[in-house]
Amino acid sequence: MNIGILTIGNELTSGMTQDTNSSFIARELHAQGWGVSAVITVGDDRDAIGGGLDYLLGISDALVVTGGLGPTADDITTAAVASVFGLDLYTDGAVLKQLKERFDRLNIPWTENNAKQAMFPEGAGIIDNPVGIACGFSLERGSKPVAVMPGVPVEAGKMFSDGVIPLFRDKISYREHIAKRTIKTFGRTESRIDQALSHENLEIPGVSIGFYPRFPEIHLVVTSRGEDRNNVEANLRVTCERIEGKLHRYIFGYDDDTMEGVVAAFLTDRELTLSIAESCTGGLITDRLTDVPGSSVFLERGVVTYSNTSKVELLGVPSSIIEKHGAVSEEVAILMAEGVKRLAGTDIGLSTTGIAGPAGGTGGKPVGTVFVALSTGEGTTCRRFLFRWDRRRIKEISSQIALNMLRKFLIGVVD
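Mind pulling up that one chain's structure, the form predicted on its own?
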């Protein structure tokens, strides 16, 4: 089955807002074993919306539409869809009542233009919106289902998973079984991973492997398809085992795992405590770890010691060491990790210091020079890195490397 995706909004065609809905929907469709015939983005224009609908319906078995369901004058998707389908609009009394109750509950003043969000084409099915205001709706053109949702990504994502996928499954016969696993790696480029797997027998009927770079990680999505569920799952398992045999050193997680989530789980299981001193990463490591529920169990504190003075006053790094070696140095990184560990009384101390650029580099320490240190009961280690990316990416990969160093220590892997 091939499905078209139509995203709508002047904010998308102007470049003011990035279209994340189409990429999310495409990934989820592929995870179901369905293909994507085309992705089209149009502005809030009736003719453009109508043209997009007609084209995609001509080449697709089903259609997903996002955007333009709000209360303002430029939200014209519902009316445009109704026009293409030759349907009148009506106000759904139950949805209107639900809208007003939600506004009251949230203490938001009601204005009459909000009633527009309770209008639907005649005969449409309602797609509930559990995390927002505007409901979506579904129609059929011949035997082809069309699902229309708001453009807010968090709303579209939830509605697509909970409402649209079950709808498509009900409307379209679906005999093929699908099994999928995402293998998450860090520490090798896409080309080197491909080379490492080139001599492995991964040619199993019905199994495909996709490479999906997600800086700074490389994700491998293994998908197995077939009519026999047992064979599908067995083929997936064998393929993943062969990949793991080649890449185990660089695999840190699977499916919904994150580097910070994996590290948090190891720290919690081992009942170890952590403190962090960050300079060039500016608190990014701490931010990532505190995104994990329950991180207070292991994370005692995170400090951003950006200036030389803060390194001296808060972490006890001697000013003479900074003057001699520079704030970006192995010596200072080690003292930062040991200082925050001692200050917080934790089992582990982690630190970063570096030059994220675009200025500040020297011949001996160019922009992109980063030191990451890890202090444990077994001693302190420090590694130097040199990156060639922009400031933001240097911060991101530095935080990833720091977390990965901690992960390797926790599982007993020695570089």
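Everything quoted here is computed from the prediction, not taken from an experiment. Residue numbers count along the first chain shown, from 1. We call the rigid core the largest set of C-alpha positions that still match within 1.5 Å between the two forms. What changes on going to the form predicted together with a further copy of the same chain:
- The two forms, fitted on the rigid core, differ between these two forms by less than 2 Å at the CA of Val304.
- Relative to the superposed core, Arg102 undergoes a Cα shift of 2 Å or more between these two forms.
- Once the rigid core is overlaid between these two forms, Leu343 does not reach a Cα shift of 2 Å, moving by less than that.
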Contents of the next structure:
Protein chains: 2
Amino acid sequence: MNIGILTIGNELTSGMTQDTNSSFIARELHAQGWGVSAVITVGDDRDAIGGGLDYLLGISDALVVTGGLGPTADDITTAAVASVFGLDLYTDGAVLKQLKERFDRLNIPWTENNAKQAMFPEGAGIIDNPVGIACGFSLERGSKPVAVMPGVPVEAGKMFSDGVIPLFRDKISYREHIAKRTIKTFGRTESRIDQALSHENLEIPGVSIGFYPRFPEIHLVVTSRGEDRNNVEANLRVTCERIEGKLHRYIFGYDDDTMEGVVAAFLTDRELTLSIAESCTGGLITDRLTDVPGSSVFLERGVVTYSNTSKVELLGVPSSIIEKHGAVSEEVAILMAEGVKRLAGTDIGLSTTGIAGPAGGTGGKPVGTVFVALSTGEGTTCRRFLFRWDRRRIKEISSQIALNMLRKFLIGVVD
Amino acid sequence: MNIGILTIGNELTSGMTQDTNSSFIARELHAQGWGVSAVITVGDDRDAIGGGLDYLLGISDALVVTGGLGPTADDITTAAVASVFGLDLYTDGAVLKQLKERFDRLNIPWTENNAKQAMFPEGAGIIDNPVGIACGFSLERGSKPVAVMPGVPVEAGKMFSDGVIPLFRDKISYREHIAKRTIKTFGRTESRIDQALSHENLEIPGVSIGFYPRFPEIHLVVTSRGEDRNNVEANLRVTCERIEGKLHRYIFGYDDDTMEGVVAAFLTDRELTLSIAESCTGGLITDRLTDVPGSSVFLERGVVTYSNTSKVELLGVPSSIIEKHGAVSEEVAILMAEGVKRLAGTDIGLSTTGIAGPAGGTGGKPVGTVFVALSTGEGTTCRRFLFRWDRRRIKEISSQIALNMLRKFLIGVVD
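Alright, leaving the form predicted on its own aside, put up the form predicted together with a further copy of the same chain.
To see the whole picture, the full complex is given below, headed by that same chain.
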């Protein structure tokens, strides 16, 4: 089964927005054992949409369409699809009612142009949107299913997985078994992981391994396919074990795990409390940890001590030490971690100080110099790094390293 | 002039690699005043490549092709293009010599499969690759130029700008002028903005307006096109002025502006200092402001006071007030903003406290209840909100509201 993907929007053809829906959908289709005939991206234009639909229908067994379902005049996908397929539009009363209820619930005033989002081509099935406003719809065109969803990635992602995949599955008589596992690593480049795995026998029939860099992480997606469910699962298990044997030091999680979620779970399980003193990461470590529901159980406080005064007042770092070694130094990083731990009365203190740039570097401490310190009941450790990224990426990788240091301490890994 | 983009690679149609070339090329074409007819992505497959070429040639004045020029067996783009256009392949001696020299210089052993990268369709012009190995080539198909480049983004980017743009320029006598402005709004939904603009005359020839929701913001992109540069710019200006007339309260910036960047610029200009006390936003406000280079000039400190103790110790909020009104209350929000401002000795204090969920709500204060307070030399104001989003979106919209309150204070808007 080969599926065509049509993504629609002037923001895509102008390059203003990176189309991430098509690669997400392609990955999901791939995981189902289906192929992609082609991806076409066109603007919000009746003829371009029509041409793309016709071309893809000619080379595909099914179509996925995203984008152009919003309330404004430039969103014309529903009307274009109806017109290409020679169908009239109708207003779905149940969807209209649901739309108005959603607006009420979200406290958004209803305006009449939104009624457009309750209009569908005759004979369409509705695809619910559990995370947004606009519903999608599905049609059949000469026994080929066509599913149409909004372009907002979080909505399209959820609707595709929950609504479209089951719909497409129903259309296929032959059902392949598929098992998939994402192995999430941090601390090794893609090419070094590739090299580490090159001596391992990973050529198992029906199993493929994909590399997905997600800065600063590298994810490995292992997909196992075949007719026999037990074989499929055994092959997946064996492959993952072989990968784990080579990469265990760099694996922090699987599937939906996040670095902050893993750290939060360990802290919660062990009933340990944490406080954080950030300088160059600017609150990002605390922001990430507080994305985890229930983080108030272990997180006592975070402080972003951007000024020297705040390092003295909130962390008890002596100003003489700052003057002598500089705010970006091993000495200050250690005193920040120890100070926040002591003053917050927590089990663990975590700190960062560095130069995220673009200005502020010196010969001895160039832009990208970062110190990360971890203070626990067993003492305080500090590591120094030099990154060549831009400001945001320096913040991201520094926050990741800090969380990973904490994770390794919690699982008893020393390195 | 409408240009078609064909990107080729199994890594793209499997979703393993995000195709960034097409959006880069689209942006560059757009900047030249040219449009994109469609983007097609296909795998390394002769028929899929042929189909994509044919379709795009039918709807475009020129084609850009990337991917599949490497030395390995799965790279078949050159052969596929030659076959589709009925051309033989030849080995270019000069390119072969240059290739061998490049391998020498990079200390990579030469293997015979690399000779494939010196093969081109008869009549092709060579497009030099100053940053990689594989050269590209150009052909004409019924007076339409077709440029083919490798898929490595850094190589395709350089070759496109240096080699392809000048090539395409030579082919075109008529050059359209294009002017564009992005208007960034916060505080009104897409449909209410649409409605607000519906009574305004925005039907100006050659001008289009696109809506781009970027939670929690809505961006309006105004594009003006035409033959006369002065007209194009005047039409853009008039349209923007009409939009501004209706939406000025909700416009916080233009083009590359960010909310945090705008706030940071105002604070820096007026030499005002800021401290931040965050509870439900968990460090996100501070994280956003510290993404702006130079933020250390105005940002004295941020504190994430997740525990009641930290609100007492770091902000001087009396525990009796927390006990009486609850940590999520107008009283506490106000004392947090005033406390951080006083203790940090800054001109301005900003605070948030709320229930980001999914747990922790009560009847009187359900999940999504958020208080944002701003304390300045003119006093302290606090606003209460109720959001129905998930945890992350509650953090995002709360941080945006806090920054927007600060922005409005800085420009003297009261609401």
